[in-house]
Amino acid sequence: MRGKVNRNEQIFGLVFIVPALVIIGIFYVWPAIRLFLLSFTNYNVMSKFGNWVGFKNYASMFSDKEYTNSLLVTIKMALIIVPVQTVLALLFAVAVNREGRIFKFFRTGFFIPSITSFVAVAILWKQLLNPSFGLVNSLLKSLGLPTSQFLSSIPDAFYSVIFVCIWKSWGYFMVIFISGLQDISQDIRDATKIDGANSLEELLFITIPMLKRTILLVVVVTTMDAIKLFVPAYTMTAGGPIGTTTTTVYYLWRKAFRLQEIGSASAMSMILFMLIAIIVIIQFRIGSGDNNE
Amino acid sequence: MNKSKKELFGKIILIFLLFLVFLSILVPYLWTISNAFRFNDEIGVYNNLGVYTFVPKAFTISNFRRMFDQLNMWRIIFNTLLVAFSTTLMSLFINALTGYALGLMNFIGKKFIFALFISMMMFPIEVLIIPLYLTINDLHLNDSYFSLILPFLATPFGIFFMRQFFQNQPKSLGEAAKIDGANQVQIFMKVYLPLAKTPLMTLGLLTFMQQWDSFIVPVTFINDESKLVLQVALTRLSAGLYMTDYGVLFAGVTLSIIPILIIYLLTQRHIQENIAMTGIK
């Protein structure tokens, strides 16, 4: 009778999971290993061919100055945008973690450009930074301040991407904050009043190690995603002036796309995948001490 | 009394703060929208604040009409929804099946399916994409709405968010329907699929958003004008191979901010409060 019931269960999981075995092989498993195999060749789109050419695309893209341009200003943009980010969206999900109208207002405004798409976001900014009818240059020169070409100048695109990037995302950040703060139980908060402290004493001592896994998580997640950024430096920048603003992610999809050199994108992407798997992994070993606590 | 007057004054200056910073935020949006009502030649015009930065001098829907001339926005429209849906639909079922197979079911090479899946969390859309474009040459599917549809049918985020809260369903239901004369597919379908109501609803709305959002996919995948999507429409608007329309680019920004925007504003405790529940996307 036992052995019945497994049978069927052991038959009925398997067909359960098939569908998702079949999109994930064909389009996650074989495509992972198809980009392990191809970084070693010179494949060719059009001619639907490439010879295996050992470690040569590795071994060249490290001398391909724009390719290591492109890296380090990924890594750049990640630097800044990760801690930046994580403290503006930490301080206001302690602003507006209160009770009343007022503060729900903020949190709801906050979040707008978090379900604005990034594409939309990236040119709405594009013209605000417009140097000759943006919004910003206006304000900028009826205060009195020196106006910029913004987006066509080295380093202010540099910053405007920046800029741009913080502004989408930080109120998504603040969201995920501010449920962390609701799991800290008021009594704690309650006595630390009591003890005397004040908001900034609360703050440094109580809140932020109580949320110090959320604020790890946020830190991995943020800097997945500015790791794979793409859209600023398509639609702004076009990753100019002169690689200022080009990410790795938009290098090397020119280079896959537009110069059809598959291998040494490939080769590109690897790089971009080892990146990545160090990340997911400090993500994994974050998540799995949370299940021992 | 000293006490709380310094606590009002304190709560007085946040806001005020809290304000300007929404400022940061409303300011963008509304030059944007005022622009899309904006004759091109009154573009830019009346930028130094004052009433006309932000409403329009002379009030018009030109853009609107000049875009739809244009692009074939309500095609582009169709063709946005429905791959944002079909896949959230679809992608919702395939997840929560799988989900509820590895959660809860018992069978061999179980664990070993779930860690392959989960490890395709390490090869997001921005690394795979070139072999991903390969294979989809390979099927004949370039060009289509299943170029589109097809490769997020089933996610490793899904799945492991799935399987996390049937995991914790407990296995006594099936059994009893079990006794009752339920079969494996009815136990999933009508005893444990209509539990998951929050998470589906959870998992449907990133799916959708992160659908409507998907960029670097169809701008690779489609060359093919009828199959246009909104936001890679947004970007030839942006950069047309003629001198930019600034009255249709902000229109065509405006359209694709604007009925996300309602939406949220009718759901937004919801979404806020779903998106607190994943933890992370």
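Only the largest set of C-alpha atoms that superpose within 1.5 Å between the two forms is called the rigid core. Positions refer to the first chain, counted from 1. Treat the numbers as computed from the prediction; the structure is a model and nothing was measured. First, how it differs from the form predicted alone.
In this overlay on the rigid core, residue 18 has a C-alpha that sits 2 Å or more away from its partner position between these two forms.
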Contents of the next structure:
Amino acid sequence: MRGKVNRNEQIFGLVFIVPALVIIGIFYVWPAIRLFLLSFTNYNVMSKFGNWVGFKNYASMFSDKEYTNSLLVTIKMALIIVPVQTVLALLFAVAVNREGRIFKFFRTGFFIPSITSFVAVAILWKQLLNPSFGLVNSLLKSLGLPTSQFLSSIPDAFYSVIFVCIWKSWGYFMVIFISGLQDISQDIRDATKIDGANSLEELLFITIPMLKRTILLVVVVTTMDAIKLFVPAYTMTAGGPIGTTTTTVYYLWRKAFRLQEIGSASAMSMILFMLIAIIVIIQFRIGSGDNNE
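Having seen the form predicted together with the partner chain, the form predicted alone:
Shown next is a single chain and nothing more.
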């Protein structure tokens, strides 16, 4: 009788899991397999035909200066976005993790950009940073400060895109940190105050160590998001000026759908996937090592 009940539970579970597996297979697994196979061809979208070229796409990609430049741009953006966004989210989470309507108001206000379409956010900031009629330059001019060609000058465009990425997403990670902070026992906080610890000491020696797993999650997700940046490069700068904001994903899109070089773009996508996987594995190893200690 017990075996029959277990069998019925297994069948019942399969009924629920099969649709999810089918969706994952159709929209994730098969496209990944297809991408891998296309990376060994010179497939063209217009002709819908491609010959097998083996590792030619992989061998030639690093001689593509635009591709290597896009990798460097992406890595530099990630090296700035990940620590700045993580620290900003953590500090504001600590600041607004309190009772009261005003703190609820701030939590909601900071979170709203993260649930807004990235395309809408990028278009909004493109208008705000417009050198001719943008609100930001108007404010700078009214304050007697020098204006800037935010999206068309080489240094400013790079940092403008980074700013918009952080502004869009940090509120989401702030909420994750608030969830982690609320799991810390109030008794521990009270004990640190009794021992005479100030707010900074409590943050450094109590809060951060107890949020290691949450910090690891935030760093991993932020890293993947930073490496996969596309929308701001496409919407705000079109990769310019002179490739300053050409992220790898934007370059892959242009390679595949503008130049119609699907095979080459597929090979570059596989390299990007492996890069993300390696970085995430290293981060998890470092995080798990800290936890073991």
